[in-house]
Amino acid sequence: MERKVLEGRTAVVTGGAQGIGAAIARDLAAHGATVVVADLNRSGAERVGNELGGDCFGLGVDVGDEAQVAGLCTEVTARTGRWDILVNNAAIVPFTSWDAVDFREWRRIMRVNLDGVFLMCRSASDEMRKRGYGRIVNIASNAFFAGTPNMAAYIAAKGGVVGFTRALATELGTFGITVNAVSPGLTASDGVLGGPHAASFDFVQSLQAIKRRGEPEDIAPVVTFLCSEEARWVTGSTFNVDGGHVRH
């Protein structure tokens, strides 16, 4: 899709200050969307928003905080007049053995990875329903299908995202809103390369059909497609984008 298929649309990308989120923001903007880069790292969000140019901008937000999400919604609609696309990418990715996961850690993970998706979808869908149009793409993880060790709470949250995506598609379809999920595999994002997952690339590549590292730019075009009119008949689906690690 080289033409400006998203021209006139406003898109919000959470966790957009780096990695997969930043790649998605760049691709959406390249296809004509006015992109709001939302991230807990406000300076990073503003940097990416400024880099995109045009009417794009960055905002600081904690997606697990109801008041902050409401404030983001108010600012987005005040500055752009609309909210057409939501990409829920913000997440924390711990690598913790089951015995080390207490309830506080469980809630920390759920607050961002699942509660944050609910709060953002609640605000976005309310705005989208006013116009009878919307695209929501939730970023899940192929770890949900692979059952990756030392990630039980994370996988539970991402499993919730997959289930929520299916149910929300049913709830919102009548209003012209599609809801889909994208499940990346291990991807060479800033966060992954700076953490314990970086040591897993050789092993994961041995399981993939395509024998190379996944890059953030491999994920973004699938998201852009799901945000476009070309995906108008696609909803409630989850797409593994992982080089053929998980095949079904």
The other form holds:
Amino acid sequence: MERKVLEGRTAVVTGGAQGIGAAIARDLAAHGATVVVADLNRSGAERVGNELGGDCFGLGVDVGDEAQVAGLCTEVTARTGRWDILVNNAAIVPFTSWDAVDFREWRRIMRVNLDGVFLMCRSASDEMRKRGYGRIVNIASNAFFAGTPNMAAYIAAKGGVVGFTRALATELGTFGITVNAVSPGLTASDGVLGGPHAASFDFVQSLQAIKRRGEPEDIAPVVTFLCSEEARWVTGSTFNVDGGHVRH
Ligand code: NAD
Ligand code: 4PL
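Can I get the form predicted in complex with nicotinamide-adenine-dinucleotide as well, since the one above is the form predicted alone?
Next comes the full complex, this chain leading.
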């Protein structure tokens, strides 16, 4: 999509300070949206927000904290007058053998990767319902389909995200709000490049139909499409964007 199809829309991207979220924030802004980059890393969010230009800005938020999410909602509507698009991208991406995950670690992952999606959707949908229009895109993972090792709690949370996407689409359909999910495969984000998942690139590439590394810029355009008015008839769906790793 080349046109400024998102002109006049306000979009919030969580976890937008780096990686896939930053690529999504850039693509939405390139299509004309006023983007609010929301991240636990406040300085990183402000850096990306300022870089996007226009009325875009960044702010610090922990998506797992109800009061902070409420504060974000107030600031977004006060500064831009509306809230049309939400991309739930923030997540913890662990690599821990199953039996090394205790209940505290399980809860830490659920709090951000699943509770955070609920809290953000709860806040955003109230604003979207007021205007009878909205686009919500939740970032899941193809690990949910593949059952990839060393990510059991993460995969359980992403399964919750896919299920919640289907249910919320039903609840919000009559308000002009669509809810979809995008499932990336292994992607060369900042987080992955700096951690243990980077060792999996060669093996994962051997499973893909397209034999190269997935980049954050491969994910963003699919999200932008689902955030556009043209995607009006698509809701409750989950799209694998992974170079043909998982054929779902
Ligand atoms: P990343 O680690 O590079 O970036 C994640 C961002 O989320 C960071 O800026 C971090 O500060 C932020 N964040 C973490 N906890 C937060 C919280 N509580 N509140 C607000 N922000 C928080 O991650 P990435 O690899 O770009 O992944 C982005 C999304 O894509 C995630 O949902 C992830 O599960 C999904 N995903 C990634 C891959 C991959 O291989 N990179 C594959 C499939 C799915
Ligand atoms: C296949 O979601 O889907 C590594 C790290 N490998 O986060 C993921 C695969 C990772 C994935 C993921």
